[in-house]
Structure formats: structure tokens, C-alpha cells
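Given next, in C-alpha cells, is a single chain: the form predicted on its own.
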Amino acid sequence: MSDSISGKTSLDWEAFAKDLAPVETISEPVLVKKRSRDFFWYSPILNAQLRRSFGDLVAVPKTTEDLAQCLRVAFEHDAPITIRGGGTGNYGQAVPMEGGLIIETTRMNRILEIGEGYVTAQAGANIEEINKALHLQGWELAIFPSTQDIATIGGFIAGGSSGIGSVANGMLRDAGNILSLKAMSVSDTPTENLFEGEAVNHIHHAWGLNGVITEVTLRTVPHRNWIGCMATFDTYAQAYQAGYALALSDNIGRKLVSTVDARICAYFPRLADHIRPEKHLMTSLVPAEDIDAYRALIKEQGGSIDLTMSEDERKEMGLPHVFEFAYNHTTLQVLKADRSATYLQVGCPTPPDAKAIKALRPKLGDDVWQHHEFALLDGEIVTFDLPIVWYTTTERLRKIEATYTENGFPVYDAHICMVEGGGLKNADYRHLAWKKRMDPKGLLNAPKSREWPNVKHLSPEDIEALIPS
């Protein structure tokens, strides 16, 4: 076992595993390689780059003391560290690019406290299990990912930005959505640090680069009897306009508003007997008490309501949650049938403009199928396009991105495994200053930051001085 599975380290991994005792470890190469993957294969570019990146050993701590032991031993041996939750990230966040130790957090999974408007849980707690526990007490998470059945709460906070609920409750980074979190340092004496209020954004969405999240306290909202709704329209512009009307409505609550091109709907076989074929889809979650108002809105917008179902009805019908046809679950539904598909992440003009969406469609070409998510950002309703793209070459992909950009739709690169890519675009020097404080040797997921090599020799204060005024 002293041989390196990754081929990138020279440590004696058998001795390393003994040093971790009594923490459980996994050394079987097949299992280590399985835990070295996430959903990076959504991108053919990342798949080519990351598919042969593996760790050398997996540690499975059950307590914060176990985790501290893992981090202390890794610090002593200068071992690269990658933190893994449910492995549902799309950018290779959980892929060990330098080999080394994978720390899987899924056994640190206790729900610690449920109170008035909040829940506190360990980082490895499964999000669906958190929501189930909350529902029993009349609450639900304000925001959660479509991958809640697999994802952990720590992974969502480390790598996510929005989700189911964002159309009403904003982005994760917005004040009050993440109430507090604890993160552990990598040192000879690892310690937990508490981040509250605005300070949570020092750690949130840093991809586990600058501390190991151990505990999270999130905002909750009163649980409602949500009805999964699917309405279809003759044109995509109609569906989009209806989505905007629903997102703005004063008399209809909503947890989800998503619009999907009819061509994508053809890849939803489980909906074949439930929605009109060759029509454009709007998927929503609406509270039961607002269904009559929802029906009136769809009629006014020229649509047809194909499906409304309570949670009990959904289970009886044997259908997935409606949010499994939204966000990047939409991409997954297509990829189940055809691995030549990929996707983009694109911002749209604000306020949402159905005419601009309609005008853009023919410019994109037949290999781009639109799909929009509605969200609340800085107090305004906005949309993000997560289109299906039929991949042929990188050159064609970049041309599609250029078409979006030239027409006023900013592209957030979904095909890069750097934290400065995607939505951030630029370095977050707050993140990097805290990396220097919490991970002075740069062992945590360091290859995922383009800027870290340029600042790692600086003090935390000097790194913070680089923050644009």
C-alpha cells in the first residue's frame, strides 16, 4: 500500500494510514478511485483533464476529533488534502489533482439542533435527511440543491451558490441564509474557527480551499404544502414570460420557477404520459393555497397546466420531484441518454426580457437548447441560462459562448476547475487570506486556485490588501 495510487506522491501510505488510527481508512484502489470523482464528466473538457486524477488514501472521520487527527497527520507529512461530501459538484471540486488524502465527511452527519428559523448540522449531514427532520417540526431549508438526496450540507456551502428556493429567498451568500459555520484549520494543532454574519462568506463557496467546514447553521422557513406544477406552452418565449410573471407574483408563493426547451423535454421519459409532447415546459413549486391563482396565471399567459401533484400524489404516481427536471438535474436527464451533451452557465439581461431570449435563439444554432432558472439576486428577479449544448469541439463551444457574450449574456465558465472561474471570474482575496491563516502550507485543494501560487508567500494581511477598494 505504500505505492501511490495517484502516481503523484512519494509518501508511505501504509504508514500514513497507521498514523491516522483509530480513524477508519479506505486503501483499496478501486474504492479510492471511485471517491476521487464527482460530476466533472458533465464537461467533456473537464472529463479529459480530470478523469485520471486520483487520491492515494481515503479517511472517514466520525467526529471532529477524528477530523483533527486527519488534518494533524496530513500537516506533519505535507500530504495534499481534498475534502469530499456527497461528490455532487460539477467542476471537479472533490477531485484530488495532486493525489494525497481524501477526507470523506459523510459520517460526520448529525443534526445538532432545530430551532425557530434555523437548523445546525454537522458538515456531512445529508440535505434530504435534514429537510425530513425539519418537516416534522414545521420547517424547511430556505435553499437546497436539486441533488439533496446525495449532497451534504457542508459540500453545498463549500461549492454551491443557489438552488431550490432561490427564486424566493435569494442566493446562499445573501445575509441571513447562512447564519454561521465552523471550519477547522490544517496545522500541528487543528482548531475550529467560528464564522458568523457576513464573515461566513470568507469560507462559503471557496471549494474547501481555506478550511474544513465542520458545522453549519442555516436559515429555515415555515414548511408549506408545496404542489409540483408543470405547465406547457407553444413557444419558449411564452414559457419564459410566464416564468417571469410567476416569479414576480404578489399573490402566488413559489419555491421553484424553471423553463425548459421542448427538445430537452423529449429526454424526460418519465414525464411522457404527463406533459404535452413537443411543447415548452415551465416547472414550478407552488403552495397548495395558491393553486387557483397559479391556474389563472397560466391561463392568462397562454399555457396549459399538464400536471399538479402534492407530495403524496407524486409518490403514488411514482414520479420524481419536479426539481429533478430543474437546475443541473436537467443536464443529467439528457446525459443519461446521450453523453455527447454538455451545458453552459450564462447570465441574462435584467430585468428578464422574453423578447431578448426569443431574438437570441436563432443566433445560437440548433445545437443549443435553452433552459432558464429564475432567482432573486440583490432584490431583483434574474434568470440564468443552463442550456444543453451538443458538444462537437472546444472551438464550437467557445464560439457559442462568444455568441452569448456578444449579445449581452455573460458566460460563467462551466468547463474550468479553478475557483476563480465560473461565477467568481476573479480571485477572492478574502478566501485566499483565510487560506493562509487556516492552511499555511497550502495543502487544501490548492491546485483549484489560479491565484494562490501568486500570493502564498504573502501574509494574510498583505493578501487582504489586494482586495479592490
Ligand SMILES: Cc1cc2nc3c(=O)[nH]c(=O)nc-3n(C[C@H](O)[C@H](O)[C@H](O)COP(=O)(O)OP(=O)(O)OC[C@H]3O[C@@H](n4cnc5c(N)ncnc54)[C@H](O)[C@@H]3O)c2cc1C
The other form holds:
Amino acid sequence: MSDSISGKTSLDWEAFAKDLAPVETISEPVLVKKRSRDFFWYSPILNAQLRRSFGDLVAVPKTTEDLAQCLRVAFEHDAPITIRGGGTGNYGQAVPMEGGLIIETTRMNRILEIGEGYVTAQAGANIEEINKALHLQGWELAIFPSTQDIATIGGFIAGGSSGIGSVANGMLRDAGNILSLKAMSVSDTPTENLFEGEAVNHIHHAWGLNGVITEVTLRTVPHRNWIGCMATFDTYAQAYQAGYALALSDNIGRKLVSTVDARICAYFPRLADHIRPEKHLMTSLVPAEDIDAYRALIKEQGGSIDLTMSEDERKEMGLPHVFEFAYNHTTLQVLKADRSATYLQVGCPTPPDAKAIKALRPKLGDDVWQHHEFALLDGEIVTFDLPIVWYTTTERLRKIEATYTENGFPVYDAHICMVEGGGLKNADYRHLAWKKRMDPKGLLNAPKSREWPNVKHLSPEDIEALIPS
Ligand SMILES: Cc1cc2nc3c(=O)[nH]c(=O)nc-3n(C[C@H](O)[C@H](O)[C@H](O)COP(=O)(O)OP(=O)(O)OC[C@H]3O[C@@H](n4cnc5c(N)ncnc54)[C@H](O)[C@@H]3O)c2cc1C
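Same protein, different form: I have the form predicted on its own, so give me the form predicted in complex with the named molecule.
Full complex below, order starting with the chain above.
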């Protein structure tokens, strides 16, 4: 019997790998350990909890038949399963908590169909590849994460929530953004189930707990010639106010609006020759045809336009995409230089209020540097603060969170690896009912749900009855 890499299972993994044939497997411990990690190390709390959690074997299915074989064999052996796409999640979603089988989807990566306003792709398709294929036909994804070069579309739908495009097109969960998806059950005869319309939210953002997404159909929008824009301001409140004005504008298109404290910008060495030092930054993507209106808006808001670049100019200058200074990439830019940084996820009062942001700044302290993303939520422009926090102790981190909360800024815990802990806050009984239907033995990533142990003995219908009316 081969040793268990995780130290948590007693299965014979060599024999298990043989049972999976012809599916390709990886059993080399170093490679299995590498595929047991994601970006949980953003959080010192999660890093301490998860850095020694590993799987035992990786399977790399190339087809849905291969995937069905993996799920059938795991079901037979009661093997814990963790689904992995690009491994760019921030909360340890793709970390096996109980050891077991890791199923990496990146070879199930075909783009199946591009049509008027939609794209259908296999779950393991790389998001940048999808966007490239769409661009050739005059389309682009309505929403995509700043990690598009690594992330898979299935991982984004299972683990993500919003991203580049959300300022115009809303959240992934909003009607019409995920048009349909297929997910496979874990049983002795794994089957694909189709979820359409509102039903996609039975599976979306369930962290791979309640079925393996095999295929997704997503909304696309006409491709535009996006200009990456960087404008700087003397005060953070000015940058934030300008961000709000752009996000609301009725004559300027936008795919991204993001504001960053000047102290964070000092950690963007690639931009050093391009933006004014010690100024607060607003990063955006604006279509070429609206650039004059954008210039007028920045002037009116008291800012300076430091950099505008088309996609070709960006490549010539050798600069990253502007969205690599936004969303969780902002934090990554800082972490590249100093691993003592971490971050929080915080909601802000609606409608966005630059005065409230300004009033909060001195209360937060010098170890908290603000960064806001603008997005459309339920038809209204909202902002999320993803501040850099210079981590010292967990007590201090919780104190900062308390300061936000006491001042009317709700905190969505970024330092917890439970699906109910962060954005969702409460148990999603729809997700759990579908887990019971699709994964009756609870093999898929079960320890990531705090509520699953309380409901796993119930029928799917009884779990659904717990949904608050
Ligand atoms: C620098 C940085 C920037 C980021 N920016 C954004 C952003 O702009 N917007 C955003 O929403 N997130 C963002 N994230 C988080 C993350 O990148 C995205 O959610 C990403 O799309 C996840 O895709 P992935 O393929 O890497 O998924 P993984 O990390 O591999 O998986 C994520 C979750 O989905 C599950 N999963 C993966 N594939 C499947 C499948 N086929 N079926 C069922 N479950 C599956 C996994 O089990 C896991 O729970 C960022 C993270 C980093 C580190």
C-alpha cells in the first residue's frame, strides 16, 4: 500500500490510480502538494491553517467520460474529492481538507460555441483564451476576473463573484450573466444535470461543493477598443468621487473603475515612470470613442490623466493590463514586495459617499490603506473596499474589522475557508439541498461548509424547507 501524502487517508492510492485508468494521474508528492494550494497565503490566518493540507492523488480528466470515471471510482472508495481549476482562489477553496483525490479540470478546456451574445465552454477552459477567441468574433466576456490568464471559467463560476465588467454588467449571480451550466453528480453512475436561468445559482459560488461543473454558457457583450486609463488626484476622496462620477456617467462606457491609495501605488514599480508619485490613483477601462468625454470628466473632478493606452500601446510599452492593478491584483502587487501585507473585504454605504470614506480614513489607522472597486449591484452603483492591511496580530486585524463595522461598513471575512464565512455570510440551503442531490455521500469538499454536518442527514426537500422565506 502506498503512503498517504495527506496523512489523512488510508486508501491504497496506487491501486486507486490504476482504477482510474485511462485517466491520467499525478502521484509525485511534490506535484500533488503544489496542486493542493491556492492563494490562501494572502491571509496569515488561512496560511497557518491550510499550508499543511494536501491531497493524495491528482487526476487530470480530458473528457466528461474521464471525469465520470474519476467521480465513479471516488464514490466507490468513499474518497474525498477536491475540484481544482487554475488554483487562484483566495480562501483555500481548492485546498483538500481531508486529503483524497484532486481533480484538475484544465484539460477539459474546449470552447464549444460562440454565438450572438453568448459563449459555451468546457469548465476547464482558460478565461483569457475564451476572451481571445471571442475578440476574433467581435465579442468579449461581460465579466471576467483579473486572474484571467490563469483561472478557468469553471473555477470563476464556482468560486468567483464579480470582476472586470461588473461596473457595467453587475455580479455573476445577476440574471442573464450565467445563462446556463452543466454539473456532474458524484455517484456510481455520475450524470450531468443542466441548470438554466435562475437555477444556475444552485451551483454558482458553491465552491465545488455540490457538483462538478462541466460546461458553462455565459453572457458576452460586443467587444470594444478599451483604453487603459490611469488618472491621479491629490486626495483619496477626490479619486473616489471621480470614480463614482465615472461609474454613473451616461456618456462614458466603462469596464473597470477602481481607486487606490497613493501609498499602495508606491508598490507598483512598473508604473513608476507613468503615474505621478504620491498621488491617489483611479484606474479604468474606457472605450476609445469616449476618451474625450473621459478627459473632460477627470478635469472636472480635479485630476490629472497620467496614462492612457490602447491594447497595442500597452504591449509596445511592455506594461501589464490595467486590471492587474485592480481587484485582488492590487494586493498581489504589494505582496510581491512584502509578505507582511494582507487585506480585507468590506462593503461601503450606498450610494457611494466620498465624505464617509474621508471620515473613516483617520479612524482606520496608518496600517490600513484603502482600495475601492466600483460595481453594479441590484441596479445601483456600489463600492467594495479591499484595503491593504499591514498585519501584526489577529487581534489588530479583528479590531480593524470592528472599526469598519461600527462605522457602517460591513465586513465579509476574507480570512475564513468556509463557504458560509465570507460573501455569503449565511448558509445557502439551496446549495446544500443540491449537494445532497448531487453528492449524497458528501465527498466534494465537505469540510468547507459549516452547515453541511447539520443537514446532511436530511432529504434535499427538507434542506430546501430551511430556506428563509
Ligand atoms: C490576484 C488575484 C485576483 C483575483 N481577482 C478576482 C476577480 O477579479 N474576481 C473574482 O471573482 N475573483 C478574483 N480572484 C479569485 C479567483 O481568481 C477567481 O475566483 C478565479 O476565477 C478562480 O478560478 P480558478 O480556475 O483559479 O479556480 P480554483 O481556485 O481552482 O477554484 C475555485 C473554487 O472553485 C471550485 N471549482 C473549480 N473548478 C470547478 C468545477 N469545474 N466545478 C465545480 N467547482 C469547481 C474549486 O473547488 C474551488 O472551490 C482573484 C484571485 C487572485 C489571487
